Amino acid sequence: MKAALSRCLWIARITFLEAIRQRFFAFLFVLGAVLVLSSSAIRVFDFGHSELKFIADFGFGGLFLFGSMLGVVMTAQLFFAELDNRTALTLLAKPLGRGEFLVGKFLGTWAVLGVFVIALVGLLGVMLGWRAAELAALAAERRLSPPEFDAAGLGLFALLQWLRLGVVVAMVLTVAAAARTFLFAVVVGALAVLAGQLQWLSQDLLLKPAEAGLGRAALWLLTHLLPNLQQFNLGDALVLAPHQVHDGTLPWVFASGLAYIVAFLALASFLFRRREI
């Protein structure tokens, strides 16, 4: 067990160093940083929303957009680079299992996305904290209640987004384990992310409270084959209104995300073991 973990971490380290040097990572990181920093400047175009909410929503949207793009493309690219360069044959000829190879790839890619999330959430936190302090001073002068901003809630949101991107990476690895081309893995992986974003619609439409029995169980399974990525969108509640988060919501979301990661990695390992390299 210890040797297997050591081999997984070795693959993860190589993957992390390879990914962090990619121009695609730097490009999307710069785009995300510019988007977050520009949110305060373009808030004048927002109508009818609180200023902090607009800045937060702008940053949250940019974080997931660029993070999911990075997760889909980078995961598929790092996986197929090993196959196309034939380095996977050399690695797997050693005492390294295919499951260990995939877990190492996942951990390395997920670590890069962790750096991405921490950096962008840190920038967003600076923007929100700075503007919240200014608005609080204005509210004190006018004897109004100051806007809410919870830095600890922003930290929890960062963990949630890192977990959501981990689910994205695990889904793309599952597709890549069965796909034959990089382009196919990227397209299907992107469609899977889009389906995950719209998963709540199928659950609302198909699962009726009055239904029961085997039919409801089958529908429940059908609507949960892909993760509901919208359940991670708790940014507004955590950062701007922490009292609105119901008890048990965060543990359920964290448990659900980890369960999907484990399930997709198990499926990816199963598919990759039966693949000819």
Given for the second form:
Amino acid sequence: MKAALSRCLWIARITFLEAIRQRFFAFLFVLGAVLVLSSSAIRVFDFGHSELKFIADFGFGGLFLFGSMLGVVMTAQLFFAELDNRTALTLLAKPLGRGEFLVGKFLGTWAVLGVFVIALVGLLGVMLGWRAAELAALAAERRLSPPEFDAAGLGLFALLQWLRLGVVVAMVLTVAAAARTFLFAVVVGALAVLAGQLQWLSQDLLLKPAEAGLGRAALWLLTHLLPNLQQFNLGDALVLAPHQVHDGTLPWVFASGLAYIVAFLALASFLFRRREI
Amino acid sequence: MNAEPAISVRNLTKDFRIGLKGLKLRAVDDLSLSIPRGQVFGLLGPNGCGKSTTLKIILGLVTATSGEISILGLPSATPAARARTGFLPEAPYFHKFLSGRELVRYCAHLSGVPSDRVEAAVDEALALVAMSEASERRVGTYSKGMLQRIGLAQAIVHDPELVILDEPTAGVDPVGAAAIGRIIEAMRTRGKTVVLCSHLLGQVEQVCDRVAIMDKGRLVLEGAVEEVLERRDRHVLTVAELTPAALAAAETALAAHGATLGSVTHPRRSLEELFRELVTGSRDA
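The block above covers the form predicted alone; next, return the form predicted together with the partner chain.
So here's everything in the complex, that chain up top.
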């Protein structure tokens, strides 16, 4: 068990080193950072929203969009790079289980996404903290209550987003384990993420009375097999209104996220088990 | 001494399904082979004859359609069997951002070398392939010969009993190829079993104890190098200072005993021997 863990961590380490060097990672990180920083410059166009919410929404949106893109493309890229460059031939000829290989790839990719989340959320935290302090001073002058901003809630939000990206990575790895090409893995992986993000639509449709049919069966499968990625979007409640989150919500979201990761990795290992390298 | 062969292959067949219709392409056809321990075994054949597929099946990278394979008495494709095997794939590619030492260390950890033994094992493997000096350089800066040598180091870092080398000299100049030949001989001296796939037939002849030749997925010949190459119905005499009169007298003497002189030629050295004689001491570092 210890040896297996050590092998997983070595694969993860090399995957991390490879991923962190990718221009795609740097490119999306810069885009995300620019988006977060620009929120303060264009807050005059906030269409009446409160300023902190505008900045936070901008940051959350950037994190969601670029994090998802990074999660889908980088996972597929790192997986297929091992197969296409034939480094997998060398690695899998060693006493390394295919499941260990996949877990290592998962951990390495997830760690890079952790860096991405920490960096962007850190930047967003600086922006929110700085503006919250300014607004609190203004509110004090006018004897108004200061806007709410919870830095610890932002930390929890970062953890949730990292977990969401972990689910995305595990999901794309499952697709990649069965896919023949990088492009197929990216397209199907992106569609799966989109379906997970829009799962509330299928849940709503299922609640409406309708005749049983293939469409309804597909909806049922979609709702029960794919994770509801919207459940991780608790940013507003955690950061700007910290008392609105119910007690059981966070443990449930964490547990379901981890369960999905484990389930997807088990499925990926099964699919990859007999793949010809 | 353990009686189990290093590799035992029985009735191995591999079909690939190609195209949308799933047409069957037979890559390996009812191959049976037994590779004894402690020898250098050459697996030869033209491109596409099924050599690499056979090696991949032995290592569990590709699934056999039918047949049985064991490595050192263990079922092949199990981590336990792979722990005692080293593999250098054809045209190896490694992560370019790692240094040679980092790559070999990474492979040592994956191969199950105990943590407190890793550095010593890495040093030993690098020394054996003469890559100690270049080990701090990034793999991306290595020449083809150096890549093959660092590939050999990652294959042997865990001191495996069986080493499988798929075209270790492909694209390597004669000096580099000779260096790889010396490494293979050093492994034999250490009692390892080496399976060598190569198109450098001169080198195979030089370093291998036994060879097998495959064609169109089938085994067409297998045996000890000396046995398969020897033509027992022909003899070679090497004579110095052969004058025309001496040649005529020899021909007469041979005819008197019912023997026929087939041909008289000057012995040649191979281009490889000449090249290595002229380009001495050079390494492709």
